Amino acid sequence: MKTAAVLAIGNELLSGKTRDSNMHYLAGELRRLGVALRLSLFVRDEEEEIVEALHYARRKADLVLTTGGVGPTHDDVTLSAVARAFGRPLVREPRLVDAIREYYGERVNPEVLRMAEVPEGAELLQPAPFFVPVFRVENVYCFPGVPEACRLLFDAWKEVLRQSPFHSLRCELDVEEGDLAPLLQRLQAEFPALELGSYPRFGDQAPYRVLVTVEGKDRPLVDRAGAALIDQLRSCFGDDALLRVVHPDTP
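Now the structure: this chain alone, the form being predicted alone.
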């Protein structure tokens, strides 16, 4: 199973000035593609910190996606950090120079031409018509941080990642999570290949008290674990505790 890590880069994300949407979007899309997201990191616009995060993420996942830090301003240091992480120099890519000149026209200046400087040997992926491409260096893929640009490029490229899907079962329960914990612990031990999750809701208007999910790539195994969960829930808490069961193909 292919695994991924996502690095969201930008001081504004860590100061609260900007609400990140790329991480949430990529997490959902990767799940739908059958790719397990192993970790996500928010990193400042500082080259050394990005390098450290890249090394860590590459140890944990098969591919690393970065968002942000590929623009023309002083704090756009993602590509220089990637070059440093791989021990490569930055070089000016003629195709990017042409694309930038075409996009900016008479407004071209030295700062915007910085966007044409990429790690030596980087592959430029242009799955959608946009003047800033996806940059690939080995197993690191660099996307723009602007949500519309990130989604445009990722949506056009993502099918190369598709693999066998995740399957899931969801149970909405009228049970306290603390009372449910021993049952879930036993069930997780019985089905170690699956991922069991428990998510409580609070407030008078909540449609349920706890949502329990069973997820995995083996659909028959998910079904068996789901049946065992439902049987044990009814045995321990009665039929009224089970409010609703949903069997989506993917989460």
The other form holds:
Protein chains: 2
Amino acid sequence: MKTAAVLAIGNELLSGKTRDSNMHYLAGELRRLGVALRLSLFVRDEEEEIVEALHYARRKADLVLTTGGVGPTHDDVTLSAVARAFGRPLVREPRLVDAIREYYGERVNPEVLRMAEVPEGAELLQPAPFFVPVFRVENVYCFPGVPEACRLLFDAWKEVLRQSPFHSLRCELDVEEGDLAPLLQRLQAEFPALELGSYPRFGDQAPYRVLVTVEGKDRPLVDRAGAALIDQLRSCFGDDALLRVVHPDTP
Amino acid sequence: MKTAAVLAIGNELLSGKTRDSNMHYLAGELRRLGVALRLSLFVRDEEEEIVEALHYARRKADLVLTTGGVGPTHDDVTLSAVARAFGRPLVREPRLVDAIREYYGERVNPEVLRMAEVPEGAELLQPAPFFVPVFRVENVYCFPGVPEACRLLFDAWKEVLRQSPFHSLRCELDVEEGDLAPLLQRLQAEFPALELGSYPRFGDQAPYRVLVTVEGKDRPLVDRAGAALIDQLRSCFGDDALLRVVHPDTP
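Previous: the form predicted alone; requested now: the form predicted together with a further copy of the same chain:
Everything in the complex follows now, all chains and molecules, and the chain you saw is the first one.
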């Protein structure tokens, strides 16, 4: 099964100024593509931080998606960080130079041309006229940080990642999580290949007290575990405890 | 200057099911407390992943805040992961046992009592009657993952972290980021102690084309760099390019 890590680059994400949307978007898309997201990191616009995070993420997952740091300003250091992480020099990519010159015309300056300096051997991933570098080096895929651009370019490319789909079941329960724990413990032991999750909610406004999820790639197994869960919930807590059952991955 | 890292623990954050709110909340709060958030990690509910992420985060920051994985179910493994990261055994904390017994009464079971097994030497951080473990081991501070509980307990405790405040200036500009890059490059070189950020927006609905931020702890220096920025923006791009100037850290 293919696994991924997301590395979101940008001081603004860590200073509380900007709420992440790229990592959340990519997490959802990867999920729908059948790719398991193992890890996400948010790091500052600092070359050394990005290099170390790349090494960490690559150890943890088959592919790493980065967002941010590919623009023309002094705080855009993703290109040089990726080059350094792979021990490759930065080289000027003629197609990017052309795209930058076409976009900026007479206003071209040394800073905007820096966007054409990609790690040697990088494969460009973007549609032809796009002048911001979007590229792959080995198993690292770099996308822009501006959410609209990140989504557009990821969506245009993402189908190459597609794996067999995930299946899941959500049960919304009117049960205290602590009372449920022994049942879930047994069920997880009975279905070690599946992932059981338990998510309590608090407060008068909560639509349920616990959400239990069952997930995996083997549909019959998910269905079997789901049936066992519902059966055991009814026998332990009664019919009224089961507020709602949803199959979110079924179109 | 005190630095922090956030480690958000939970499969639901990586599967796209749940959008992070704890990391974003803590990032904003740390900022207002004058603490620089250097790094955030999102990891799965797996002991080994949490242990490695703890080591990574502790290398990067003075203190690490974790969220999630402190409940009673099989997927709550933060307590054992923190114990393992520090090479300490888990020991039963009598005050937590009492709180758990008081809350659950006759419904107490072995799984809920697991919440009382904290790493040896852990300092409890929560108000007395709260039965979910909130604790510190050395420079690692563990909070619950349920957002309402995380906020409540962090807010009740956070003042011990307070440092001198950050100051900042935001300029919303009707300028292309690439045209602005040389000016920002020069200004950053002139004020190396400050952090200059540049955040483009795209699309017809965008309220500006670039947001430029100037930030630091030295208020007079931030003011001086801000004045220089505004002055240079006006002389390069004209008065109309400067749409709005905000001082977001000034109450």
